[in-house]
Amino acid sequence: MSSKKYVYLFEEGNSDMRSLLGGKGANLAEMTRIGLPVPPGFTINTEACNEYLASGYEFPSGVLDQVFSALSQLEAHTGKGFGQKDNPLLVSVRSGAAVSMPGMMDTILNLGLNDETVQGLAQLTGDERFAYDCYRRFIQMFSNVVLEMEHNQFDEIVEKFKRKLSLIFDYEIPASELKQIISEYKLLVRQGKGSDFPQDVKEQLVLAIKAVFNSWNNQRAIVYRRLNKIDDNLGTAVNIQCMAFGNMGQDCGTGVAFTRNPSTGERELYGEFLVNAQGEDVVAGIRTPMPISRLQEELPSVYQQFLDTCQKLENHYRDLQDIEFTVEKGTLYMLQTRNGKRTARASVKAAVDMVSEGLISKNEALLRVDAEQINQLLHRQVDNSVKLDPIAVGLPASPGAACGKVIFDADMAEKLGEAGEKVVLVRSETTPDDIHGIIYAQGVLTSRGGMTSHAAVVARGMGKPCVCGCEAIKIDPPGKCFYIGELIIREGDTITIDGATGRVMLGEVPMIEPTLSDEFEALLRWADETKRLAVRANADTPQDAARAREFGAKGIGLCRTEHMFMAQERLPIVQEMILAESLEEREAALARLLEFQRDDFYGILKAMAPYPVTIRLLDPPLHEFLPDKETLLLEIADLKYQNADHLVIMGKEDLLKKIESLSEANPMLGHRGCRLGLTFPEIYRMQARAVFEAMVQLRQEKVETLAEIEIPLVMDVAEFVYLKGEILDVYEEVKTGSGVELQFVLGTMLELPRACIVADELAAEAEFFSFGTNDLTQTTLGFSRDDAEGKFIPVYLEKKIIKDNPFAVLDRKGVGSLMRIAEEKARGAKKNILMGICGEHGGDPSSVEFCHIIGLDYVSCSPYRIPVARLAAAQAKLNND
């Protein structure tokens, strides 16, 4: 027998060990080891699970001596025998990984039935109703878990029957047609595996630890350890815990409760209970239950105490508590703990409001908010001062709201999510396998289901609308439709649903923009005390600027002038410089949209001064300025075949053939950026001469700004100083008309390796560097990222060759690595030189965490993700420092 242990009696653990006994697990061993009510258990922990599944599903040496072991330490613990038919025990057998996974892993109730011990049970208890039916539950339960047969196969049975009796719910059930349920049952299990379902207790026991285990790895999973960023190598730990019955009666039931409200946060108990009834049925969205409140008017002697065990829960961990529990006749169980899932507005305020009560710190509560979650307290809401007229109202189950095309199937909504549709995931209820389609949905209805079934959970966690248990709307799934009486809503029409309130709307109706709560403008300014990264923004526009500000960006990282250039009213002009055929010619058309640029520079400059705005000069290749090739040449052949005038003909093929001219087989490593400079340096002047200008009219106007002038694309210092002399040409030229003198300085970006390379050289020069992430990472993983995201990153994605896509999540040991290389030698040739990152990266809090580790001055991102980069950035400092 093996010496290394692996089960764990309850009150031989404690909160301390989750990563070995599983979050569920440890949480078990906790409450038993304060006091609280937990039914007696143990738990096979998690390097068993991992032994397991590394050696092929064989169970590592000694485990099951130990299982075997702990087990006659229940039986002797509650008096009973394990497959003993005059007192029998039975066990639920259930998973926790280290971090929580809702609903993704397996659950086995009622173990330990079989054709004696159920009458046994019925002598004991003097019910054979209850005991009959938890044997029902058990072989649909194990059946479903353990021998892979479908639920619905088993829901169909007792439909049937309910049809019969003209019953509504499954405790209605009596005890002579349970029976017939279970042979029913039995002969579906015969007839699907080729065997009978299981007596022996030990074998049902070793089957469902099995599964468990087995559970580790599928599919939703797998998804959902995916999409949460979960280290497929933790593995889960088995929970075998002795059952408390929840479906002995009108004096007991099963619940699952919140000590703060999830949704918003408030200090209020918030959950739901079921009389009469086991935990599935609840986390299932089985049946719909009653709000907690109820339970005071149904078990009044119990509700005290569980409202003191939940203040007592969240006291012991400082944290929101999500809590299960079941009352057997009378008497209270605990049977879970863990710290809740909650929105982003909710993990907020009770963050602030812990604060305040003296629960936590400023910095655990910055700690204890997930930064990109707080992205959600951004979405948009329904606009309540239209007159809307709901279809239908259900559970406000998680907030905000969504519009989009009904959809019923989740391969569906995925399909059409991926592809950039907007729908809505419509089902009874949705079950694990469901989380595909989830992601992809904007939102989720379900007909039945309560505010903690699956999809209400889940969709919180993504920061999903959700709306539960809406029972006027019927759902005909293979007629692709649901009805609200004689309304009919067809797959593919358009419905809007409004998590906050559970209305549901036909078509699309108007929607407002988000404020922010006094506690989420708290958290902030805590994370601007704290951190030190500075936070700028990527705006290319006045209107982007001033709600950059109001996110709190202290400057502008990056401003694309080419987006200046794409206007309508610009874009000729555009086109007519590129097809220049004179110096001459081409200046003419510069002159025009000089008045155009200086505009702009001078609305940006004002809306974030007095705070610093960095203008990337023209970055892409011309062609993107010109109609599209194909386009064209299809334009080209519909005019001769309407015999359409020779001249316009002639004027359409001078442009095809100046498009071809300009056609490049990688124009994303062609001629763009600083190339584009030194071949038309009159187009970079043009813009210089457009900056100094609106800065000259600003000045004049007391208005005090400060230009950051970037050069993009630079690979040599020869380059940088070109340009340089160019531009410091223009600013001398403006100086001497104007009399002014400006603030300004000249840097570049850092967007190719040999850049970082020679960062030593380039800041001799050079007065600021900003990283551009999104082509740094093109170039040096040699990804195009407009190809490999659609094509082959999921593939890398899936088989784990890469963690992250890398241009949503900087790559810290590639593309870090020679932003660690230029930091260091830029700062050894001119210490204090400015440096931040302007590329989609600014904005992701695992990114701007390496950015604070490797010492850059600011991150920039685009406006919505200020709060979660400055939020990010306090986090950075408080985990690194």
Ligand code: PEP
Given for the second form:
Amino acid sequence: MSSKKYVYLFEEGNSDMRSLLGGKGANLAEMTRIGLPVPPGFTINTEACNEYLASGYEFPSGVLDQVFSALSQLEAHTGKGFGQKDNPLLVSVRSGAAVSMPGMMDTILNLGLNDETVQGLAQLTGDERFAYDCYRRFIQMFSNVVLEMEHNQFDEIVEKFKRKLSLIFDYEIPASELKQIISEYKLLVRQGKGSDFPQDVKEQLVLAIKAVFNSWNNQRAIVYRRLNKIDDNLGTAVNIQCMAFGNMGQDCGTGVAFTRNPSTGERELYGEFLVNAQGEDVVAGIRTPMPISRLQEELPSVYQQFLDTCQKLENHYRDLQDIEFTVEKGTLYMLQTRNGKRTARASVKAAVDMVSEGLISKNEALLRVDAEQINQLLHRQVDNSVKLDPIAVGLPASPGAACGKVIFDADMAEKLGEAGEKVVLVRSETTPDDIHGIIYAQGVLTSRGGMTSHAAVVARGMGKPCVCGCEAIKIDPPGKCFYIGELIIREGDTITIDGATGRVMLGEVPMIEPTLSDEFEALLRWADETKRLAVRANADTPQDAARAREFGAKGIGLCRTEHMFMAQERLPIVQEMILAESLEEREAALARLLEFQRDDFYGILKAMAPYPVTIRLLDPPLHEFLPDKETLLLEIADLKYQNADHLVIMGKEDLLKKIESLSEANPMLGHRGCRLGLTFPEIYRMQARAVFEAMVQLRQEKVETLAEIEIPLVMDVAEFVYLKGEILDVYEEVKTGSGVELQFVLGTMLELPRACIVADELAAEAEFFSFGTNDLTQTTLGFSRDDAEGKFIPVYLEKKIIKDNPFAVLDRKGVGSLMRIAEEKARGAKKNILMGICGEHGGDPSSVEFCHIIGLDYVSCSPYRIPVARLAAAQAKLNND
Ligand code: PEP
Ligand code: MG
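Next up, the form predicted in complex with the named molecule. The previous block was the form predicted on its own.
Complete assembly follows, chain above in first position.
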């Protein structure tokens, strides 16, 4: 026998052994260790799974010996025998990875039953119906999970009997009929598989363990891991545990509960219980269960014991717990506990409340909340001040409002969602196979299942609105519609769901922006007290600047002035400027643009005063402001066809020539950024003048402003020096004209590899640097930022050539190294030079952490990401300093 240990009795493990025993195994061991009522069992570790998968589905030597030896200890412990006819030991076989992947892998219950042991179970319990019900369930589950047969075929047999007997519930089927159902099940297996349902319990166990290991690589688990960035090499453990029976009568049942409300974070026991039911019935959402509070009336002593256990678990783990339990003849058994998945709102509330309750520290609270997840708090809600006309109400399973076209299948939801359509996935209940559709849907509506059903759990995790258990809707999948009474809603019709209240409305309803809770404000205040990085906003309008301030921005790190050129009334003037034949003509157009730009800068500097505003001079290639060439060609052809005025046609043809002369093979590497400023200095001069004149005006109004004028796409200090000269020249003119001295600095973006490498030379001339990591990623990786994400990055991710999209998560190794070089060189030349980042990465938690590590001064991101960046900056400090 191999000396390597693969199998651990629950008594041998603890919660720190999560990577080896999986989350479920480690916590079952921990609960056993602290004396909670856990049915005895053992765990086959994740190493066994990984070795099994790596060897091409062969068990590592020693694993099965250890399994059967642990099983004999369970036999000794319980006094039952595995496969023993008169006193059979039955077990559950469950997956459990180190990272929770709810419902993604397989589970088998009641294993150990066969034609003989079922009789023993019947005699032992004096309950024949119960025994045959277990056997029926076992055959169905085993056939589905291990033998890979469709479970519908089995459901149809049960339904047929229920119809025949005019019964509503499964548990009403008498033993005699269950026996017939079992015969039909066995026949189905023989016909489907060409062999009999296995009667050897050891064979059952070995096959079940293999099936659980194999389920690590089933399609839905793979998709879930990709979505949640879970390492494919973790593997799953397998937990083998004595069965506790929730289906032995009305004093039995099974439930799931959270120690706090996972939607709101309120401190209240929250969950569901299903009387006379087993294992997966609640989670699967097949029957709609009763709220956990009803347990107080039904089984008061169990309820009290359960409350005490929940409290003990929360105090022990110091976090919100998600618990599975079973009650067998009035006795409570704990089957699982784990840190509960929760909405962003609940996460923030629970963390802040736990600080007031003295359970955790402020720093722990800051680290508890997933920075990316709080993005959800900033999303839309249904406007309750408007009278709504709900067509149905279901369970409020995941907050936020979603509006979209009704779609009934996940593939279609994925297809349309990917194409940019807004869809709401409507299903009777979802299964893990629907996950790809849920990803692309705005929200999910189900007609069956509780708040802990698959749809609810998955949607909450993704921050998608979800209404479930909406039983008023009757779905007709072949008819591609659903009914609510007389009302028919067809595929493609628009509905709105309100995941906060469970309401379903026809059409689109008004929505409002969210308000931030006191707990959220408190958490972000603590984040500000902790973080070192400043957080600024990328904002181009006074409105954006104002919103950014509300979210806590302390300055603007990037104001893209080209956005101001796009406005309807300005575009013709911008076009005149571009098409000008002489300097005079261009200056005339620029003089008109100056008026607009001065107002722009006045507004934005005022909205952010007294904080700094980085104003970047014009960056994109000029042809972006001109009409599309193809459209113009068509227009000319049309005019000619209609014999239009030849002067008009000539005008259009001139425009076409200009567009052609401006067009470039690689505009992103072309005539843009400071290259525009060097070829047309009058454009940058106009912009600089607009900034200075706006500042003069604000000074007269006693508003103190700080402008940081920024030159884009610099690759050499000579470019910077030349343009600096132009800007300072304009400043001298404004100063002489107004008699006002202004506070401003000149700096540049670092968005080309060469600029990073000559950052010391640039630092000698510039007052600040901002990493433009969008362009820096493009130019470092040689990935076109306009095309790569649509064309090949998904393939690179799929093939695991890259781990993350480099335009979303900073590529620390490549782009990051250039940033480090730039930082060291710049600070070597000018110790206190201000350095920040304003590419999209400025709002991504991992990238924010990197910026903290290399010692930048600030990150700048879009207004809605500011809270994310504030929290991420605090977490970066706590995790790295
Ligand atoms: C960048 O390149 O990262 C940047 C912020 O500038 P833009 O996205 O406008 O090119
Ligand atoms: Mg750029």
